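Next up: just one chain, as structure tokens, the form predicted on its own.
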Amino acid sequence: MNIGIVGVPQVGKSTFYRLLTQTEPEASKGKATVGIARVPDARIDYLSAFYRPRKTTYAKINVTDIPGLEPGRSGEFLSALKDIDAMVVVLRAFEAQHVPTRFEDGINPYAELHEVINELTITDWAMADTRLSRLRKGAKQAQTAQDIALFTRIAEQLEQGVPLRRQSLTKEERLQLQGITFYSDLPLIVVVNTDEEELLSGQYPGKMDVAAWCEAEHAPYLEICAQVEMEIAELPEEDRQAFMQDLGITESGLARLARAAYAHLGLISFFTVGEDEVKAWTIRQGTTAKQAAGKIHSDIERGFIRAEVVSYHDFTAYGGQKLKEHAVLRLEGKEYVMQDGDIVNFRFNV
């Protein structure tokens, strides 16, 4: 899974970037960085304590951290785009002396999600209406009429304001759009940047429009004081606790923007064991056995046979153990849709 993380600039996305991938950005100014967030996973430990094995892998997530986003100047901005399956958009809420505000009224969260929301649907007119130019040059053959009915459409309500994502486009037209990024229909998930009293607290300016702009679009919306989460990944494991408690966080910002991302990009993640490797894998909702095989190896879904299947819930209820006998291990064919969670040995043959 790739993510890429947007915003304005100077309003920590460095900070959050650091906290993902532990590695510092690129010094290289306007430039893409880009790095590897290891996805912390309870069920991984748990697994990786049992069997004990030699290596273990986590799933992970490509983090590219994006320049900051300037309107009419988007060029780096929008190229880095191009290859990521979601925008991780990061707003900031936190006061501090050093960093100028962007807006007279100062810090306005809310304002600077609109700057990013509307640098995107303009690209994506300025897009639309130049393939509109050039299909009305071409031949007048009928898929040519469709298309040029399709992007007039889409350009009149991109012109309008109007976000390819909340446009209401037909599976049929979806698919004439194949091949072509369109920043606006890029899924969302929104971070707030906050800083620690407004972390204690839970509040602060513009917390209610964008609450209620994220409900409107179905977008994750997630509240991380990226700072002082640093600060907690910087402590020796056996202090980090106590602080998180004390600030009333449960979990990281990692484990908490990984769940938000897979959820809404319909992701779940599948494990293999065994005493060389304990490893996870991601796949999309509605992948059949055989499909999540040719995740491992194209070899082993050639020559797929079954799935030895077991869930990480009756696992770890029998803790393990004779779980033949309690009927929680099963056999499924290659049309098995898998479930998040399962753990998984495939038997096959070439």
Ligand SMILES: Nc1nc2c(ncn2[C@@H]2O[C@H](COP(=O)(O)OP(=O)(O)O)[C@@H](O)[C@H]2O)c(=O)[nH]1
Given for the second form:
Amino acid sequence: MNIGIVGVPQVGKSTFYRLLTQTEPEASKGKATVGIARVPDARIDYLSAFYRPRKTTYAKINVTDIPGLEPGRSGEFLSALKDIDAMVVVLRAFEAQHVPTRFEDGINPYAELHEVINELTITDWAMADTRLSRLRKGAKQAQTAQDIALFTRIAEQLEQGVPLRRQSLTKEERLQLQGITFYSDLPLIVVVNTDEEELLSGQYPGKMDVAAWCEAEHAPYLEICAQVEMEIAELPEEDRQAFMQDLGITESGLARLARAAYAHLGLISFFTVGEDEVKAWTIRQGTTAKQAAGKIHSDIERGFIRAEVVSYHDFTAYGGQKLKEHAVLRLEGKEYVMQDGDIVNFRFNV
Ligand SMILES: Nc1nc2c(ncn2[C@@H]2O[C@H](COP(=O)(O)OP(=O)(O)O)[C@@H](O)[C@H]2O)c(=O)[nH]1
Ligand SMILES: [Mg+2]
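Now that you have shown the form predicted on its own, what about the form predicted in complex with this ligand?
Entire complex below, previous chain first.
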């Protein structure tokens, strides 16, 4: 999974990137940085403690940090986002003397949100417009005429500030657009970067508006105190818990973001286990056993015989012991629809 961090300048995007990847971004120098976030998963922790494998592999999310969006340059910055599945919009709610506010009357995360949506929409409009002029110069084939009609309509609406996400398109039109990235069409996850006080009070200016917007747009909404969590992450393991408790943080920002992203994008995990490796695999909801086998290796998909499946829940209920006797180890065929938390061994023959 690839996610891009977007927002206006100086809102904590790079701080959030640091928190997710535990590495330094270069985005402040005007460049994009891609890093890897390891998705925390208590189920993998358990399975790894059980099998004591040589290798434990958590699911990964590729995170890209880019410079803050600004009129005239957003397109250039956004073009660094490749094959993005979702955008994380970071909004500033934190108060800090040393960081100048974008608005005269102080912080305004709701206004920032609109700025970001506008920049994404304008960038798409410019792209659609460029494409349109190219199409108009091109040969007058039937396909071109269709494309011109579609792009004209899309561009008009983008120009009026309607993100592609909110434009009504038929299935056929969607197919016509396949392979073209429209930033205003990508799933959004909104992260409000709060300070400690706001985290404790659960309040910040404009919260009602931001939350209502997210609900209307079906965008996951998270409040995260990036700076403080970053500082906590740097503490020795044994001190972290106490600090998190004081702030009422029960789950890390990364864990919450990962959960929101998986749910929003319809993704689930299955696990393969053994003495060599315990590993989490990410698939779409509705993936069949045979397709899941293909994630591991095309040979396993081609030679698929059966999948031996036990749910994580059943596995832990019996402490991983005598699963056959307890009749929780199932043999499933190629059409079996994989469930979140399935522990699988694929039987295959090539
Ligand atoms: N007090 C406070 N400062 C923050 C927080 N998040 C970021 N900052 C500061 O805000 C400035 C901009 O942060 P940065 O992550 O570089 O923002 P970016 O421009 O969006 O990437 C830096 O000086 C950070 O230390 C926060 O949660 N609280
Ligand atoms: Mg930055």
